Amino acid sequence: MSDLNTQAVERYRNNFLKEVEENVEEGHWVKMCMQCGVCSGSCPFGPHWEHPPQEIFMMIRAGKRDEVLASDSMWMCTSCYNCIVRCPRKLPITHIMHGLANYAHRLGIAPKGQPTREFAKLFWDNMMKKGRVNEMKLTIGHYFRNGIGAGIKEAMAMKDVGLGMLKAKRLNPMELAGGHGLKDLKGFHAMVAKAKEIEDRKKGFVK
């Protein structure tokens, strides 16, 4: 077999663009994708993204299965739609870009250190403990994740942002005494692990 057939059979082999309709949430609509450009004109982080979606997208099927899920680019997303509402083929970008950053989490190769993916992690352990957010927690939690002279600086450039919540009650200093929680908390965690044993079989993670 000649190299270039060779080469053919392994791109055919390691079909990421399969791999990502199977594996990522609305991943089918990835090949829909005619490469305009809207979502991250659209995005309010457009000028930030290291591979914006179209990007991402583009190099899914082009099969750069190590690029694609290494990235950040997904970790930027925050669920504003703009990309959604403005996308012409109206393509889930959001849920797609979600959908990668948890198949690239669950396989392991996600970008460590990145702040978003830092922050779900956070603010997932906090819910875990008692089925509900504690906010001052969550917040003091993620202030000083980098030490505390960082968590100092970090939490007097927002002071104001602080004393606006405390003012509407949305932070409440009490909760760093133990905060309330679910009566059902043993339900919950049940739930929550039965949701991700139903996940983990549907992605193939589980026979």
Second form
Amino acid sequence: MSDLNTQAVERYRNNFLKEVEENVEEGHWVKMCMQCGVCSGSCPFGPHWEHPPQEIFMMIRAGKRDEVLASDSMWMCTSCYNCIVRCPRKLPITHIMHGLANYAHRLGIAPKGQPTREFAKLFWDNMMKKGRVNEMKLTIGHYFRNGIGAGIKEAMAMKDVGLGMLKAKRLNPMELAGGHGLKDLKGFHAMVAKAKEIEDRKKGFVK
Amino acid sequence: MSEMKTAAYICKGCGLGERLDAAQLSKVAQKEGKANLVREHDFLCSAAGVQMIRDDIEKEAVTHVAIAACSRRAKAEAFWFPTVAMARANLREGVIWSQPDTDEAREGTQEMADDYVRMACAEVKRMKLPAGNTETGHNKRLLVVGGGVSGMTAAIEASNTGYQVVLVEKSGSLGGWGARLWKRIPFQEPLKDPVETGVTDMIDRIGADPNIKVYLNATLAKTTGAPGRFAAEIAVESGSVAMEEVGAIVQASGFGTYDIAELPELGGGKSPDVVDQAGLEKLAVEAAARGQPIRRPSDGGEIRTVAFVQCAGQRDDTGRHLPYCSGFCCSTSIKQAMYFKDVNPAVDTVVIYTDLRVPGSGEDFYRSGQEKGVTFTKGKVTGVEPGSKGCTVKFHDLILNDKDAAIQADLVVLATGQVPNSGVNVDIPEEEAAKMEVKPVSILNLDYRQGRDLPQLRHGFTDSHFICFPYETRRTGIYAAGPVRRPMDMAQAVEDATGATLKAIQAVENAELGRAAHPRSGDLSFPSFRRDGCTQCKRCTVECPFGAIDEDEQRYPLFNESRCRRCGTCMGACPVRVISFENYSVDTVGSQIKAVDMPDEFSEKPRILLLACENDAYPALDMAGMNRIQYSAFVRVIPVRCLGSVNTIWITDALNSGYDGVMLMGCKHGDEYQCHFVKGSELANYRMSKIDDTLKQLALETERVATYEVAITDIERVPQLINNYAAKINEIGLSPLKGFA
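If the one shown is the form predicted alone, what is the structure of the form predicted together with the partner chain?
Time for the whole complex; same chain goes first.
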């Protein structure tokens, strides 16, 4: 993965904005930001971000590549879409944030151990196994990510919610034993692989 | 008009008949108002009512009409009798709509109405029908000073409207700054790319236009006269002098750029690679002539990065540079960045700004710049250091709060501002001006009592009634257009010049008919003075806000009728009260003041005189009436043309005849003035600040005279002020002077 990063650094030299435009989903919008700051002011998580969206856009223009891609800021986005609704320049800010996170992830320089990133990986892997999300396994995998002791503690804290879901038949304990999958799992995998191939070609990730 | 015959008409419509005793009003008009003819009508502004008045004028030879109905601001078309003198008693907005409809209030309301009828009858008898002087000048040519985009627009627009133009240009060619641009910002869709300036077309059109006479290398040596009869002495560089007679003047003397040598910290004057926006236009024109991209001026090297520094020497709070924003420069930098991007998108162009201000259609153009990849960085440039190959631009990045941000640029463009070519500051005395380091050169060289050029506003921009009437200056018939009156871009200058030209055309047409120009457009009355009473104190010639009054050889005031705006400030100034208008004089107002029936000191009915500016305070009062906002029945309102026309004799007369208080309501004054006549309310305020002495002489409390600044929107505040004042009078008690008059 990191050789992808080296290649990108090589290819764009000093022009991080151009790199973002070509490789990040909706990245061509970054240059249209007019620095009004409405996105940062609208973000419910704004105060907790190291760099709110307005700053991220400015950093991209200022060529601060490592700081942007290694930042955990865009991983904090909860997709509430407040910024998109309010942006006077109609920038798809939420999508750009996810695009940046995804790009950093693919280059292998996204922050290690960032909870959102870890959960996203867990979710993806879980889903890829059977073509659907196994909620039992996903929950348990998530609780026990930091070892048995921490897992039990976290599970106990959430037991009322879990029991409630069991009662309401929102959680099926039988799914722990393998669980059910898609009818055409092979076809699903082929579809995802094709999508990845197209995206890689578009974004220049083909080796 | 041989013999005076007065008629009073009492309207009973709009509820007047129900709320007021019309028979009583008729009796007042007859007995006290001494009207020769008194008629009541159920609906006076109806066709029948108006016809009744017309018939009286024709058949009964009525010469003076007092109409007791609605406000003078209402039904002006219906009550339009241009052949007679007319006064209006405001019984509707001013009485029944502003007083409660209760049994207790009935007496006070009727007293108010009676007084207004007395006042209208008294006023109209002192009025004369203004004749209007049609001999003030008939010249309808326009003189345009300055041959830049503003001046050329003015000339072309005037010619298109059918007026002849004399165009005087200081330099050897037309076009001004516009001719030096490579391209201009687009005025209309698509607002994407820089476009041809069109200046050459304008120059060609002027050259081919028989209506436009052009003087190049020429300046105004002397300008005399007034609207309709200006005489301009045009000095041409060759030494010859031409005389041109014109009716009005458009001053489009434009601007100069702020000298970048004043900005050494931004590299100004230190390296050829640091230029101002005009400098970049020059580089672009030269490059286009060579058919090549713009090269680095110092060594002809390739340009890969260009930095645009906004607000260079502008919006400065240190006092060393221009304090204002010139408004055009952000759009210009975007345009100039496109010069590079359109040729080679690989050139990095960075605009460093603190606030990007792109008026007009600039937002679309800004967006187009972003789409083309112009980078916009919010920051404040702290220094530009020229090096061997390009410069280092240091700046404080305001978004990332990085105080030591820096970029390398092959070329740095400083967005400096516009400095107006306003001529001489007439507010600085000649002796002081002679001591100045750089002696300003007069543009107009007016032969006026109040100075050689138009007055200046803040930062040296030429006069403009910027709040309400931006084209108007304080010199009637002379209109400032373009960046000389405020910073602006080319699109605005074109619009501005067009507006100023139309105002100039109005001025010559009004002058021909002997009518006032704005804001009392069409007014035929005119101030005259009684020469044998004049003490030559010069207050009128000094205080006239419009420089309308010169001095003759014997030092008497010399009124230039078509320069006059009819505000009456001279009338208010005159200590011996010899200045008057036919239909507005010390006497017309004075007689109204005295006509009011003054209850005695035991009546517990105070009387408050309110002199209200007819432009703002009076309409606000009318609107208060329309909204049924009530105010004290003790007040008697007299509209005045401007608070500046208030002669202090009215105040002393009022107090002497037993009024318990006098309120004056005029417009806001000072730098942010709203006075239609610019200086009227300010002068009134100054005069009233001296009234305390008079009050002390009369052994009266200083609260008996109060001056207020009000705006036309103060619909609720004005009644409140009246009520508060009435309460105050109640507190300090009735005037001790009652019964002595």
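Numbering follows the first chain given and starts at 1. For the two forms, the rigid core is made up of the largest set of C-alpha atoms that agree within 1.5 Å on superposition. Quick caveat, the model's predicted, so the values are computed rather than measured.
Asks: Align on the rigid core first; then say whether the Cα of Ala155 has moved by at least 2 Å between these two forms.
Replies: Yes.
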